[in-house]
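Below you'll find only one chain, the form predicted alone, shown as structure tokens.
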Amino acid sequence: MKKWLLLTIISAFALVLAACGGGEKEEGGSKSSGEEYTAENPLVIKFSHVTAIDSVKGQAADKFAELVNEKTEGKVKVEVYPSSQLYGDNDELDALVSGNVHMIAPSVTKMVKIDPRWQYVDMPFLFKDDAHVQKFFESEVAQSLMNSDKLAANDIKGMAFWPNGFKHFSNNKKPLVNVEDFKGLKFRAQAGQVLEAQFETLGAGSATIAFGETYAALQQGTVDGAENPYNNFDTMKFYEVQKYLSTSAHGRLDYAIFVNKSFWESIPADLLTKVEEALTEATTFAQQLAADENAKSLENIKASGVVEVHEMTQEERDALKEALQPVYEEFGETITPELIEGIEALQ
């Protein structure tokens, strides 16, 4: 009788306990259940970036609201803000970390304030074509970046590789041609050693300027030129503030999804599956669009009637690439060794 009464204790005080934890979060951080959220009470997560809608990061991120709503019934509801409407280019990242936002899409080169390796990007002629960016996406190597100890320490969490394109060289003054024709201009730059180095290395002057602003500082003569994707220099219209442009394709202007882990392992478990299901295919959907849209941006550019494109040779990129491997010299130790031929060994 005694047994009987404290085994009937026991399982009494174990059903007790499981009842407790059915609120816990599972391992990794989720809830384990998104029966709370309604289309009418639902999970919100705010996405920040700084590209106009109708970029290829602008349509990226709207496809991937738009999967989120279908796969999650509205449960979730993803609240894009576009051009910098939240934050921009200085500040976004400090958002994220501090949980103003769950989402951003940055240039790569903007995780230079957490890891100097992911300066990767701005390395003159580093990647030899679209297919070789794709199979670094791709990689151990990027995912070596993404896992990285130096983003969960400040709370962030990698999750995807959005292309934009490579980059070529626009001004205001003359065609660009020869290495000579950058001597004395003076170009917008984003935030880097790497891109202060490659200018300099030019005979040429940068000045760190946020891309919101970028237009503006065309505009006013603040810098002469920048470089830019096709489908940027399209979309934010620098065609209305540029003559020159040159097919250098010396650098690539790529983003990644980052979210603020804290918040990201709180949704709940059944949810998160279909929100990271929906990043895979806003991701596929991304990379198609990168390549046609910058091909009809191109177009776009040329039809235009007011920028003359000069179509760059292969031994003129060449030249080119001759010239910027001082930059390689200074840099290489910190970008390591092992990143860059890492990438290099994909060709």
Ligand code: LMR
Second form
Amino acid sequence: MKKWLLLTIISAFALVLAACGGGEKEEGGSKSSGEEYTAENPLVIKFSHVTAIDSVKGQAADKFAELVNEKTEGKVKVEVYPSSQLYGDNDELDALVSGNVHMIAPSVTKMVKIDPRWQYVDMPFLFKDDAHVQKFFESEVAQSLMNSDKLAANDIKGMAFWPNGFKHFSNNKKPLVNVEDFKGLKFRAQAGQVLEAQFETLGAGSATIAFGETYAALQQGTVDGAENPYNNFDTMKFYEVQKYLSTSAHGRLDYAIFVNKSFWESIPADLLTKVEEALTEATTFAQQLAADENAKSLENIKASGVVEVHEMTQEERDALKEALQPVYEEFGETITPELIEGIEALQ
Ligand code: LMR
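Show the same protein again, this time as the form predicted together with this ligand rather than the form predicted alone.
Below: every chain and molecule of the assembly, starting with the one above.
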């Protein structure tokens, strides 16, 4: 009698669960229609990043959230967590792999943990100008990075490239004009061995420091200098803790959008189409924004009056480029000749 009662209760419970979708909604399910999501009960995509809200990446991330909201009539909500608020450089990637966030947009060199080829971006003077970078984003060599098995093995899907800009050296000891000026200084590096080798080749030291901790490291003198696109330098207020900036344009800082693959594939197809449309539009927005924001930031930095900006001549840049050639000898094989030559061929 008791057994019969228990079975009845279990079956009734199973029926109720089936009627409610069996908890599938929480996970997004593999449904083709997301009709169970509403503006009051939306599917949430958590998007974490490390830069300021008004940075190139911050503005593009917010644009994406706004577009998703519009296109899905609020059924999908992108929660953007800027300024390392949720996760910083040290744990953002792990959080993506474990599904604690669903979307990140790291500076690509930070993907070195998964695939060292992403350090292509740090190879000195590899890119000629913004147009060259854009051609690369649209190229097959770029796709070979995005579609690599190494990402898939970590349950990551590469979605798009977003630009930021060229990096420039800064420090608070002296103007950086000639190669010799770098000797004995210590710089903050984002990640990886290529940047370490870059500074070593110039006779300088380096320390890998998370972006969110860089201001304090510069302020406290843990490091003397850094390398940033103008926009990051400006929106992080590094001008408050750096006296000299040289327009070296020696390397790039660009982003790729990565999502947790299992989560992404569980988004109902009708909503996914709209979310991906929004991402395409936000990518165009980022592409249109980056160069202008960097130009504006350079003006802000100059106007701040507290940073001495040295406009590097072509000869000074050429001397830096030549001095940095050993980095190619050391890392050409790791980055792979296909990638380096593929990028050079796009000029
Ligand atoms: C850095 O660490 O300098 C950059 O990766 C920050 C960013 O995301 O632009």
